[in-house]
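One chain is shown next in structure tokens, namely the form predicted alone.
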Amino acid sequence: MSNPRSDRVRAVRALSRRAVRVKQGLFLADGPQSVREAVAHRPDVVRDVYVTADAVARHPTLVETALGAGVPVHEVTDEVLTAMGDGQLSVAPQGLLAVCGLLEASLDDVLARQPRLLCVLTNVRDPGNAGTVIRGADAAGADAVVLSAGSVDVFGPKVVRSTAGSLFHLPVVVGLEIEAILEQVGRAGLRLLAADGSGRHVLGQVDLSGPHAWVMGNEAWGLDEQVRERCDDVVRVPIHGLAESLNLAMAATICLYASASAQQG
């Protein structure tokens, strides 16, 4: 494929939007890290995958298994792909893209495996962060990431991206109000453990051995007081030095590696 202004090129492209990408239940994954573990973890939702000739030679492996999972590759020029990445994904020098079915999780389902180790996130609004913080719950062995409404798009470029490919590893339910999120959280026997600096219990001072799930808030002003207030306990990560405080994505990591190390010991 080598025309950039194909009517394919300009529906991919469109993709960028947050309004496309509900209304086509689409979105895309772009970058090696990203593609590779679509494909291996999750190809019954990876619809296209768009690769250079340059990245063909790069990444035999990732293209094979897309092929034997079924999943159409399409050798495309970097001009195509530059074009259907419209200045939002970082494609180009990479060479592969992949547009994806909206990954769906639920709550419910994710409460019925009666899980040991959730995240849950409100209002948190930096795509970063959000992807980071996906990131390192997986990497602790977390069993699913809830984002309330009223956070980031998950399926945004920015937010896949940081994901480094755990977006396909884990359940990431969203869209639930907060409220509702602790009240079924709660009922169905885990912990709530909001983690924030006004803790009156600090991390290494709170038994994380059984079922929790650790509540995480906005970026600028942390966790409204009802929420807090909702939570089992509140828990804060000790600063030793002067930093006033930590980014949401490290304070959240260390804290489900806190909880990873409890329960794995």
Contents of the next structure:
Protein chains: 2
Amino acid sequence: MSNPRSDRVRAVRALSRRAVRVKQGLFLADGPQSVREAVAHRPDVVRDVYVTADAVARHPTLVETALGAGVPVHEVTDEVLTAMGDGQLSVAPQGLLAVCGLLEASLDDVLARQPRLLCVLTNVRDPGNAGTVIRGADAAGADAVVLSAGSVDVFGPKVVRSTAGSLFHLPVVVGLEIEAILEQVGRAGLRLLAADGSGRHVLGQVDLSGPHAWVMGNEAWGLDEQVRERCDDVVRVPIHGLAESLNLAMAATICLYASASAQQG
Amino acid sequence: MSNPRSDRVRAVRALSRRAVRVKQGLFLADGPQSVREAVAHRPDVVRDVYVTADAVARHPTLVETALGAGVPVHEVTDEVLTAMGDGQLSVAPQGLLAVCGLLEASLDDVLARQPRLLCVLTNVRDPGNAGTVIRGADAAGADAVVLSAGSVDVFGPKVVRSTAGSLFHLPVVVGLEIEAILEQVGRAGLRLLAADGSGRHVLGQVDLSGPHAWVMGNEAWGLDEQVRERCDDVVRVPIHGLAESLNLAMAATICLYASASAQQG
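Having seen the form predicted alone, can you show the form predicted together with a further copy of the same chain?
Now the complete complex, all chains and molecules, led by this one.
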């Protein structure tokens, strides 16, 4: 493919916009890490992989994996890939782009598998933070990440990129109201732990060996009072130095790793 | 001050460039969090605070603290502040900017105070990562952060902003070669722990109760072999899920918090 003004290029480029993603049920994963994890772990959702000749030479295993999984791979020019990225993706230097079907995990399915560790995000707005939490949850072995309605769109390019492929590793549930999430997760027998600087309990003094869900709030204003009150405990990460707080992604990763260590350790 | 083309405005704006910072021995801290921590903890290095009338009204305590510490505070127009920021700083909406003398901590001084926990960064290039590690080290109660020559400039606007004020809380040592740092820190009796995915030891199985320094490498390629070999142990953060790795800031924060917990817990 070499015509950057073709209908197909236009259709791919349009996926940079949320409204188009929702309407089409598709999103973009760019760069070798995301595309590799997509074809390795979720080839069922990958519709097309676009790759430059250079990138084919640099990533032969990735291309083989995609083809072996029945994913159509299209060689394109740099110009075509740049046009597909619409300036929002760093595809040109990396030479790889995948069009994927929206990953739709249901909370019912997640809970039916008797999870031991969940991460619930409410009102998270910063794409980098949300993506990094998903990556951290994956590394900590969490069973799923749940983002409440009103959180950032996890299928936007910045979130996808900052998950570093983890979006294709574990179920990510979106679109439910926080009240419904807490109700369902609590009913499934998981302890609800709100992570908040106001917590009476300190991480390290809380028993994390049983099944539980960490509930994390907005970057700037933390958790709403009614959410904190709905949880079984409010837990704070200790601050030993003079820092006022940790950022959301760091606090979440520390909490999730403490859980992993207690559950697996 | 209302003339955005004055010599003073030009002089402040020039500090967006590293060469000018080095020559003048000055850097910029923008936004309420950084400026507040600067005047509260290191008024000795703050040369001037520039603030809009709006921001004076929003942050009366900050202005009082600055004046009480003998720091000159200048009320300026939005236009002046925007011109000072040179498009690299988000000063206009926040209305606050401080010009500070470069914070120069010496490794000798740091080691003379018998530190128990240090964080050494080598070849770290991403400003957000470096700043977030400094913030995490502060929160974990580390005694200092040391960045080897060849790392990102910690006095650049993006690093300063992502430290969220922590740059003014703990000593940050810059400019030494990594070999010299490891030699000096090791000689001072701190165990050198390389954090690297190739580690034989797993975090959680390593005794962290004694004085030690975490040595962390570049975001993309990790630690050089000669650096790993110079350390007493190479330790990896366990990956429980399918994620390939954690990002530098997350890995550093997990390691530093594990140390804090072992040393203070």
